[in-house]
Amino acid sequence: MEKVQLETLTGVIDKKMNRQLKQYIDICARCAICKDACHQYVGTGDFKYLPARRAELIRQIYKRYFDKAGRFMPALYEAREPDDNLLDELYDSTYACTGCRRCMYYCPFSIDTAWILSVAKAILIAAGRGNEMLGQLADAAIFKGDNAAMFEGVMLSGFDDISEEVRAITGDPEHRVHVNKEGADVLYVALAGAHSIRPAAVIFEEAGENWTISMFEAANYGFFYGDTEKARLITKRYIDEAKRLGVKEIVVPECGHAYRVAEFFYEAWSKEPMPFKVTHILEKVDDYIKSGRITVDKGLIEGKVTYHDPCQLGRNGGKFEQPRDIVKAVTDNFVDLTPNRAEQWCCGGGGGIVAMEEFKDVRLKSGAKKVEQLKASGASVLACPCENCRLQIEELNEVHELGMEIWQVIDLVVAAMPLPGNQKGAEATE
């Protein structure tokens, strides 16, 4: 390897070195009870997935470089060189990984394998070896931040016609979706799509609420590429516009990872405090419901309904009670899946990979474990609030003929909402 890109690779070792990490690195007692953790390893059997084994990859190139053991007799002490044969080892098992954290839950020493693995990806775009598809959908995000006048006109003409659904949903000729509307209480950042956007908007007018809609998507693959500044900047565009608006709290959609980079680490990666607090769109709904401020039907869901704790919504981001209440608000029919919670296995569509078709096979055969636990519920309807989740569970419900309906929570939510536009909801008016 050529002097200068080995200077760059050990250099952002160097940088991202802190006490906590070096912990992380040298503790591994290599007890493989992360092995019985993991999904993917659990689904493929392949030891490059073994969570101990991804870390240990990092492991290597320290000792080289930075233990002295290490650098005098590394074939002793398991120290390599990061050559083309360790950066590829390192891609295949960095970029397969969700960053579901299951591991550390279970590791006796909460290694976080995920953020030795945020080491891992700095290492590989250093090397000019990141995936290509996250950084160009990464890329794409910027792009529009920095052209926003460009795609202005589409978007409006597309919160014009899902306006005209939300009318027809809710039978009230004034309900729409909101834009740049100045001095709002709530500005939504959806995903890109109106099936976002739609259930949102139906909730909020029928709760009565002061908000806007932004003109930016949350999904951040800035975040799940690994550069920490396209990730920032992602952000900013949002969070700009709702300084601009003047909001005074910041909704995010059915995505987990955008909950976690607006509430956990934009602050940190911008150095500056919010003007506003950040709240998932859960937690207004719940808010909602057991205020009254929404009305919902128990009578309009049909079928055993359980509940999909996503990871970064979940174990990563301590949301587990407020979607259960609201499942539990429009059912008497409902059953937990096992394990759940912190527990909960991984649908192995996270961290990105969903968006990644050289990791298809290992991301089927990773969901193993969330067909057993779907199978075992006995449940014909699936409440899934992340859009990668249901991707994914979406694919692993064909392929082994599950025959489950998988649904959005606030799609749930409209559903159990007695309304006109809802066939039943309209029912129960009458």
Contents of the next structure:
Amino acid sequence: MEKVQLETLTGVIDKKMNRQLKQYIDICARCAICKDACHQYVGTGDFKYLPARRAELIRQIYKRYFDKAGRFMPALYEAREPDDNLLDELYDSTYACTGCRRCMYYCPFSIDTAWILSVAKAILIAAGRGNEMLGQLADAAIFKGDNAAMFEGVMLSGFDDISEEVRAITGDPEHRVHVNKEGADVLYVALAGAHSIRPAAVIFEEAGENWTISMFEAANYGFFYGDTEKARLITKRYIDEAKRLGVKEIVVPECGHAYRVAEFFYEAWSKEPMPFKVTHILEKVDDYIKSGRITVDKGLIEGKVTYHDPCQLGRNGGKFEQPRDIVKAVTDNFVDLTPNRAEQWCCGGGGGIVAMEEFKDVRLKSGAKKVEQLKASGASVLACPCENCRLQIEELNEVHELGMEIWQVIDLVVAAMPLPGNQKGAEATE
Amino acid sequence: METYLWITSVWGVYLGIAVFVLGMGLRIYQWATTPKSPVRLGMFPKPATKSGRFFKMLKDTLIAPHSAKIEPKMWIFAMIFHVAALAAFVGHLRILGEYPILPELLGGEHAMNTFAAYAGSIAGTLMLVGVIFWIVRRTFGPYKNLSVPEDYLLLFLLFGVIIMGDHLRFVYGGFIHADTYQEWFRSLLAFKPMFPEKLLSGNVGWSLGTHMLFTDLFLIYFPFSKLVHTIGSFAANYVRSE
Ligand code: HEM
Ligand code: SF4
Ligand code: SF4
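Target state, the form predicted together with its partner chain; input state, the form predicted alone:
What follows is the whole complex; the chain from before opens it.
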């Protein structure tokens, strides 16, 4: 490997190194207890997807260049330079990882393999091997931030259409989607697409919330790509809007990584304290239901309902109960998946993998456990508050002919609200 | 044999302890001086209070309940090994000096030696079982693929330490007791190394020397291996709940 290139790659490790990474690298016992925690290893049986193996590649480079014992006796640790073979395998095992951290949950030392792989992504990007698709999506989002005016016309007319639909559902001529409303209490950072805005608008308007949305969506492909600067810029778009509008609270939509980014990562990237309270939309909805600000009827939802904890919202975000309480408020026929909550199986669709065609095969195979769980539950409706999870599970639903309905939780809520224009079922995710 | 004993059981011990202490100190210093991760890496559920998180860390480290759930077989053997190793370590403290109270409770020195013989035999056998399980486990499938030479080296050294320890226990345990080893080990601590006559006569010296040879190498390699998990596991498990 050329010297310049090598120095770039080791420089990345040097820059990214911190106490936790170093400890993870130093202490892993290679006991492989993590192997059956990973849905990708379980689904494919492919060694390169064994969590500790993914981290081992970073360890090999680290030992070779940073660790005295490793430089002295490289063979003992299989320390080696980041050649094409290593980088090829690293690319596969890193970009395939959904960042679910189920391996961390079961590891006796709680080693965060996904965190180690954030270094792997930085190395791959420095080597010119970052995933192209994710990189392009991230750049497009940044471009939109810099040229918002270009997109405004189209988006505003889209919001008008949604306002129309909201009025049709609630029957209240005053109801609408508030855009860039100064002095709002809540900035709802939606996903791109009416499906994420319409039901939220119905709920906010019915609850009498002082809310607004802005031009910028919550999804963050810079995070999946593994470039913290890009990821920061993408998040900063809505943080700046929130500051300008003077809101008190940012509400993130039914999207797993958006919550984690806002609540856990942005402060580290921007090196400033998050100036707003970050709330997940389902915390809001749960609160509206419990405090009587919106009314839901049991009995409008047919069939047995189950719930999937998106990894970034559950194990990694701590929101286990609010979504369940919501689902239990709209139906008496609820059944949990087994295992659930912190032990919930990853569906296989996280980490941006649904956007990368090349991983389709491993992605579908890695859904085996989820399919098993869904079948065992006997449910016909699945509530799932994460866009990537839904995309994956909808595909699993088709491939395995499960015949289930896959719903956003807020769609389920709207369908259970006694509203004049509520055609139940029409709101199921498109 | 006396030369062998001087190399392995005097100078080797000094070297082993020195490298171990300095090496572990260096490793801890490196950890302490590397800046903390800017991102909070905790996962849920996590206790709300600091003391709650501390006790969860202790539980996660010492009992590893999550690992037990996903790989019970591995957990049982790992528990057997680690608990037996802890017992053996406590047992070895007897070469520093006799325990307080325990001999009186058991009814004298003879009873104490008998108790030590049973306890040591059990701990030594269990450790051997644990290590053999690990060695076998690393010879096939994903466990083999994941292993690097370091893993086998450690297990080899460990196997040597245990086999020779068991040898001392089962072959010579009947007539050489802690008091003899005590004389030798305390002379090391006083920096006036000597060997009692009992260790120089017969073949016991070869066994002790080999037990110590493996131990010295194990101690020397320890700080540069994954065995730094003895300390690091507490820190990493604390981060889980942060
Ligand atoms: C207190 C928390 C500790 C935990 C959770 C822990 C856990 C583990 C685990 C999971 C392994 C992997 C076994 C394998 O597949 O190789 C292991 C190996 C080992 N541990 Fe620990 N350990 C702890 C403390 C200690 C201590 C205090 C010692 C002191 C001697 C120790 C010595 C060893 C040894 C010698 C091995 C075998 C290494 C090998 O397999 O090559 N551990 N430990
Ligand atoms: S369970 Fe933890 S210590 Fe064991 S191999 Fe996996 S990452 Fe390493
Ligand atoms: S974070 Fe999830 S996908 Fe990635 S290695 Fe761990 S268990 Fe597998």
